[in-house]
Amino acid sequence: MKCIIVGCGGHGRVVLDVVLAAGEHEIVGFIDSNARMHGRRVDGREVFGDMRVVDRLKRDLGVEGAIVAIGDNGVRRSFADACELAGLTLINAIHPSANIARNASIGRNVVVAAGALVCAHCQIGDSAILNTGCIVDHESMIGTGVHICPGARLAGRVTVEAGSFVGIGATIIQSLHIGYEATIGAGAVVTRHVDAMATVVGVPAREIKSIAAEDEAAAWQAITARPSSAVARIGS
């Protein structure tokens, strides 16, 4: 299937290489709404426009589907409507070496990095990343927009609820509840459940409350919670 990239960011070329790596589907190029990056490449691949190219993208190029590379997990899931609402197919990537269990469940817009790990019995919501190295233990529940970074590792029975962050190197112990777009920091520890919203820092994880605190909590972070401007405008 000949297919686009939203967004031609680091975690855009990042997918371009999951892609190219699998070897299932042909990229023909990214859009993004930065209007500098428009008709440069990326890696080989033309940045076209931004999403109102995409009529022309399918009439000219053939292109039926799309995958979503954006770091934000909220835009990344409106994104992932509008592609829909526009026709094109979502697609996912899913590097080679990552290693999946046969018996786990994979949505749509999924991105399965480089050496991750994905036990028996997992279901992994739509618009997903599974960073490079991460693992999700035997049953866990993965939520629709949900980034488990680097390195996270994810024991068993363990819910992450939709548009939740589980930063770099951070370890959540069995069968514990990580509410919806709460934020996990880079090697935190947790060993408790996570209210929804809520942003845990820290070994044991320990829930940061003021504004001030939360802040700072950038600096624990792989990828900001918040888009770029350029990323929230792609098709405006």
Ligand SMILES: CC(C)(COP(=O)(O)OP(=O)(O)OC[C@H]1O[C@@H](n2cnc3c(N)ncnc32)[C@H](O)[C@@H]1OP(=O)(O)O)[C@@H](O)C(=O)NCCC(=O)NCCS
The other form holds:
Amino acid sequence: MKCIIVGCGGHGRVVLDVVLAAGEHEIVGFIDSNARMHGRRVDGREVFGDMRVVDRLKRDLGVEGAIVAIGDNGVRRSFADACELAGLTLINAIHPSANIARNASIGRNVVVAAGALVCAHCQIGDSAILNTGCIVDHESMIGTGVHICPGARLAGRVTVEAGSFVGIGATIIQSLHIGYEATIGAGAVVTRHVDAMATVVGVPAREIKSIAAEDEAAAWQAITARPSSAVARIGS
Ligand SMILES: CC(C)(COP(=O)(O)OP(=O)(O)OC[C@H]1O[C@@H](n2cnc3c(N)ncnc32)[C@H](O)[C@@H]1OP(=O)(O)O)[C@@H](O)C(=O)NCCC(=O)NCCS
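Take the protein just shown as the form predicted alone and give its structure as the form predicted in complex with the ligand.
Every component of the complex follows; first up is the chain already shown.
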């Protein structure tokens, strides 16, 4: 299938290499929101324009498919939706050196980079990135738009909810739950469940940011900024 890569940055180059190595689809070029890249070439492929050129690429070049190669988890998911709305089929980029168990399930717009291992009964959600040399062990569940960075290792039965980021070289021990849009720092060893939207770092991993604490601070500021009658109403 003739395809485009959405995003011509560093991750876009990785994805181009993976798709070429896999040899299943033809990449005709990139699209990117950065107007300064339009008309330039990246690794020999033209950057045609932004999403507005998709109809022309479909009509003139026979483009039917796309893969979104944007590092930011939320932005990647948005562009995946936009591609589907524009009538493009989302493809996967799976490097031939990656090893995926036969009974693992893989969504759409997924990147499995060189040397990554996906073990038995894993489920990998749409728009996930399993980056170079990472290990996702048996029965783990990786949510939509998650990024597992290079060399990260997840033991068996780990759940990583949608939009989370597992930093380079991080380790998560078995059966843990990582809430949605959490951040695991580079090199962390995670030994406890991680709350949604929390950031944890270190060995063993400790929380340095949590949405609960931020919410509490914001609520406190809001209350102290109001006249005392309003505080009384909130308290009643
Ligand atoms: C976890 C991370 C997102 C935190 O970034 P941040 O919110 O900007 O946090 P800061 O840099 O302000 O650091 C806050 C504190 O955590 C510490 N810290 C940050 N990252 C750390 C890490 N990976 N391991 C240990 N400590 C870390 C800092 O030293 C700092 O400590 P201090 O308050 O005692 O000085 C970032 O440091 C990180 O590890 N990113 C992952 C990068 C990666 O994997 N890239 C691969 C892309 S493919």
